[in-house]
2 protein chains.
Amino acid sequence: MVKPSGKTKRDAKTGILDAADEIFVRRGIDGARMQEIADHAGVNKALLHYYFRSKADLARAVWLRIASSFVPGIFQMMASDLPLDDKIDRFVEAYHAKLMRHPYLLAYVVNEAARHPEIVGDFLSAERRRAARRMIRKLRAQIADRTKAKRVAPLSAEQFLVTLAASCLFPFAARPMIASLLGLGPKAVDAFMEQRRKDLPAFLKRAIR
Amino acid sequence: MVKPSGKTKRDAKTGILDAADEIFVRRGIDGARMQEIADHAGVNKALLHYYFRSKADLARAVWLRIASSFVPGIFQMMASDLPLDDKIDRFVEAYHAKLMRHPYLLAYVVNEAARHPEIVGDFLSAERRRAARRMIRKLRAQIADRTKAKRVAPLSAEQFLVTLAASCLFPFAARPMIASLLGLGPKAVDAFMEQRRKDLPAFLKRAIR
DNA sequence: GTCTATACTCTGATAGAC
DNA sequence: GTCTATCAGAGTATAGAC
């Protein structure tokens, strides 16, 4: 409002989050250049170490967005009062809708997590620990609600979440890999990942059934 | 057994892949550093060149080496006439046991796939693509047997593999994101990991059951 | 704030002696 | 086969003009 430079300056820092988000999750934080970073945002390549220091600097101000926008979205309505078949439709029908548009986004999370650790609790705050934790809890709530209606064995909070995780969030890793070994072309991935989607959460409540 | 200098070429030369190997799935392809790869194989940078061309060239035969090493024996027990029941059980705790020793292993295997791709095709033979459709094959009977006696939906074969690769195999990827989720140490993650190898397999009878 | 030019470091790779 | 020495290129980062 004051400074006329106010606008293109955040553009400028955008512009280059934008960039270097792109590059990272393609290249991975080793494998990308800075100078193609810079190209690809159409500015000078000093105007990055400008905004943020190094490349290390600038790699956690893009995990950090990217984790910011659809992690805390995620906790909120897992820990809501949603039916808990409902919350594994959400849970499998946003992590699907988010992927398919970033299809090496969770090889390059999976891959820096295990490389640069300490990123990882960069972006767990305190109150995003104590969300997780009330996220645990109320599906602790509803798993045993159920397991004691059905009479069905026990199952932990924690391993169920991991699991629904893991069912929904592999396969786009994993991609490359369904590809080769089941001999599909990159329309016919698609079309299983799409199929993937429709079929895994009946597969998911059956077992928690 | 004509060259005397025959065991020791093949101890240099295992030597360096061992060593390539631990550095690679530690920092990744692109983090890895010849320098360090020689240092820790204890010869020199120039013989790494001298037996394997390129950095290149060594990262894929440190890749075919790993993924030989256990794919073939999955994919064949996968196509046996083992019951569906036995199958999870072996699997799961194939994985287990390997991943348990390598834990940085998969991180690296789903990186380098969604990086270089073509490294994949390079360790699928035509003979183990055709071992793949044996075992896809093999398990869609098991499941249309099952689900035929059982009145239950219909299930892809394909779609049920990925499902349990996907279970057994992400939490090993994603170990640090949990832990910092879940809160739990180094200890505590190796106990949670412990739990899942008991549970898992009866999770997934149950979604097939 | 943004650019040009450049310093300095490190790395993969090669040449050549033994 | 294995080593020492060295190079060319690329990379991050900075200095300084505008």
Contents of the next structure:
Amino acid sequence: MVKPSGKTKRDAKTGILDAADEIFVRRGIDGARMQEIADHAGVNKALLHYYFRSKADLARAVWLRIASSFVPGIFQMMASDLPLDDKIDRFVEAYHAKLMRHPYLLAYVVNEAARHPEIVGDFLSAERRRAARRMIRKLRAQIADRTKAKRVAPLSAEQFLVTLAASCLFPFAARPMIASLLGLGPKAVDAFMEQRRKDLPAFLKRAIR
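Starting from the form predicted together with a further copy of the same chain shown above, please give the structure in the form predicted alone.
No partners, no molecules, just the chain.
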């Protein structure tokens, strides 16, 4: 097969990634078919396999693209001089919006990270690791300042960050269980998730005071 080149190559690969994301949202990764993705992208299956040998390779590429457009901004925001309460608001809003838009992502990342830990290494470049360390240092300093002013209970920056992330991620990971436990249909569970988006920042702020 003749290799695509130049703008055609970039457009074809971008189109495949866009199409895969849309199909994964509708069907989940397990339910998606490579032929359907190729059809949706407007390419033949041979070209699809030229770029991505398997559905697992394609799913990883989609995840890395989304994470690369999202996580660095979160690191930068959390390492900024914004007040801690504002950071909680923005973190919750950003994660809720991203996971509502790409609902398959969380289960995929958790499963793949357990089976193939190198997926995290694929994403965490040296620069991103440095950005993560800057974020932790800033959070540590902000929490220390608030502790000295008796405005927050003593806690580590690491525990704060993991609790913040887990509070956002768990409802998406456990959505089917939550719906079953609370007797919620599809529309009701969507409403529940939206209400949680509104309520969670205030809950987290109260928890650290």
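Note that the structure is predicted; figures quoted are calculated from it, not measured. Residue numbers count along the first chain shown, from 1.
When the chain is split into two rigid parts to describe its motion between the two forms, residue 135 and residue 167 fall into the same part.
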